[in-house]
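The chain below stands alone, shown as structure tokens; this is the form predicted alone.
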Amino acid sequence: MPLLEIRDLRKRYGAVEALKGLSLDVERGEFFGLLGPNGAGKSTTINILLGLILPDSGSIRVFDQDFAIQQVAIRRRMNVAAAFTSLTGVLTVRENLKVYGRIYGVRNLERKIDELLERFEITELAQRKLQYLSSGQHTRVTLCKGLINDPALLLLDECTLGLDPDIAEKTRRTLQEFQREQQTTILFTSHNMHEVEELCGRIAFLSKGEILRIDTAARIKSLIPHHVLEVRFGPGIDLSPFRHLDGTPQAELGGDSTLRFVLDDPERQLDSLLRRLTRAGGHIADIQITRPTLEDVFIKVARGEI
């Protein structure tokens, strides 16, 4: 049975149809990926499911209860870590986890706090005020108030904002230590495409308040079903005879003595294709295929184009 289910799940905002009947399972232990561009509905799910604003029809059910009746019981066992979460700017960072551990009746709540402080490697700001630190620091404080409590389904909405490149990876590796310790459920919303592949096993992609599409990263990329080969060759050669071979895709020149090509099924055609170019008198050098990103689908789904 999931953790979570949302059906129907309907949010207007005068004109605005924020949610169109959205509808997901996430089960439990799960690392699922919430994706959208702005505007598709994911600010507003996360909302409904803070209780921050309620919806104007569906249901939700949370750990086999329901969200509407069972709402007070059921946060007890969530938490929620945010980019723009409001923390107290003149208390310490042990001063803000102590309310939010006393909040959620957490046992042993120094040792908890150490612990966390320790986990998101910020234990020397302990007893420095929230006021005094930067985004990035900020940012591992408030993921250790999103786990205080240890939650059973916990809420991420871009929580490595502000994070350099190292801090991030260390803290991607963190969440997934604790979320394979503790078997939490998470719902992940991000606009970092690497992360969300990295972390998620399964994605819902939204688009415009309803669901694209459900899967894992590798059958959401396949919306997107071409692949772009770059073919470069040796210095000196024409390469306008190559543009437009019989059983080959038309080419576009590329700078650095490169054709483009576009393939459609780069597995099928792909050894056909290199044959034909070396049989022409085509000498080449290196090649290079680009496959279609998460971020790719993201545009043309902001676009417009899926």
Contents of the next structure:
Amino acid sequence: MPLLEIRDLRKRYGAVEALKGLSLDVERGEFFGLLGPNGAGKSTTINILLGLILPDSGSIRVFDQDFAIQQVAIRRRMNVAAAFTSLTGVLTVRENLKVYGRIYGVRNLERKIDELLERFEITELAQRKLQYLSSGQHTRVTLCKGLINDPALLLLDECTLGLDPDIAEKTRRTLQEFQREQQTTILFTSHNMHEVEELCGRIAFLSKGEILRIDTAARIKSLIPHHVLEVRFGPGIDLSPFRHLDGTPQAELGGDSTLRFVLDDPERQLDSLLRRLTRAGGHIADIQITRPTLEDVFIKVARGEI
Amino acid sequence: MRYHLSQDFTCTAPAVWGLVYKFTCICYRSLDRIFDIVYWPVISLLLWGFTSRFVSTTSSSSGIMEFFVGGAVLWSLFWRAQADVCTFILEDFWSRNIYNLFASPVTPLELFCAIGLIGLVRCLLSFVFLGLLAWFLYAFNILLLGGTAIAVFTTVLLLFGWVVGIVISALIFRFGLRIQVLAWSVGFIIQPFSCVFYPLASMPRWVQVIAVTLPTTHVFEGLRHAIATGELAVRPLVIALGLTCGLLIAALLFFQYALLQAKKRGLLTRFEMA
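Having seen the form predicted alone, could you give me the form predicted together with the partner chain?
Expanding to the full complex; the earlier chain stays at the top.
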């Protein structure tokens, strides 16, 4: 039985339909990504799951309980870390964490706080007021708050925003460790495609309030079927004859004696293309295959090309 | 999806304790919150104390000082209670902590219980301080009103302060920070109709019609009656207490309605609601 079941969730703001009947299952212990351009409905979905927005219709079951009836009890076993949100600025980091620890009824709270501060490498900030922290430090405190009650379901909304690459990498590793140790189910949104691909087992790709596809990153990338093959020839060769060879895809001229071929079915086309180029007298100096990335899919979705 | 409203009226000790801890930390970490326990009440006491001293020298009536100073001390209780509810709610708006607070298992009832507890302590501190100052500056001993009278007066004023504070907070959730000025101004609108410094009978008829609906009016009428006769007029105070309790329930329901509307419109996730 899935830990989270969303059925036919709809939300409209005036003329704008933010969610158009979204349905989704997330399994226990899954690291699940929500991906999509701005306005796709990711944050609306997260905020509905937190009880901050009331949907127009649809149903949600979490921990096999009806969210509409048991929302407060469910929220005790959940938590969130979201960019753009804050804790109380005049309180120190430790005080803020103690507030939420007490609200969630955490046992051995002081020890739990020490452990989290150490995990995110911010022990030295414990007595600093939150309002004096940098955005990166602030983000890590928000993550500590998100993990304070060892949530069974954790919602992470752009939670690594503002972190430098080194700290962001450490944070991802920490989240993975935490998820493995606690078997936490994590719902994750980010605009960092590399991050989503690295962390999430499955991804729901949203656009205009609908799920386009739920799958692994590898399969979602196959929404763009073609690969780009760049062939660099030896210097001083006239490339025009190679651009329109029979039985090969048409090529574009690149810089530095290079031709770019778009392959719809690389497994079938690659070998024969290279043979024909060689047979036609082309001296191939180098080749490079560029596979579609999650970012390519994202851009095409955002532009309405998929 | 139909939201079950009864959830908002659950109350657990850990959540209330967590919020009380937060408000306590805010109080000692923020100079504003320490300062406002005494600043405005002391200004009011000085203003009305010296006014009454002057009026006493030009009038043959007795008890003028007691009426004015007693009114100023008790009014500060209402004002403090009302402002504390609004300020502690607004603290979370200003910190952009509303998102995290309402995403946690905290219910509105737990929030107001915590604000009530911390507000009670702050009101008592303010009351004791003003009582001592009134005794020191004007030789007015508020304890002479008697324990029962003080208990009833303070209870009604505190509860009605919370009623007004909860209603203003509800409006802030509905209309955003652009109406936050109400947190400090509504008390000044209610004050002239509450007959704090003058009897109800001296007011124009239309004002009397409004004034009798306010529990505060019955408290200050009761105060003047107690000072003048040394006795407590029980019946109007019981009515005032009953009215306040009814209004408190209505205010909580109104807040719950405003919160639900804010959730329907997605306002809780927009931090700059001004």
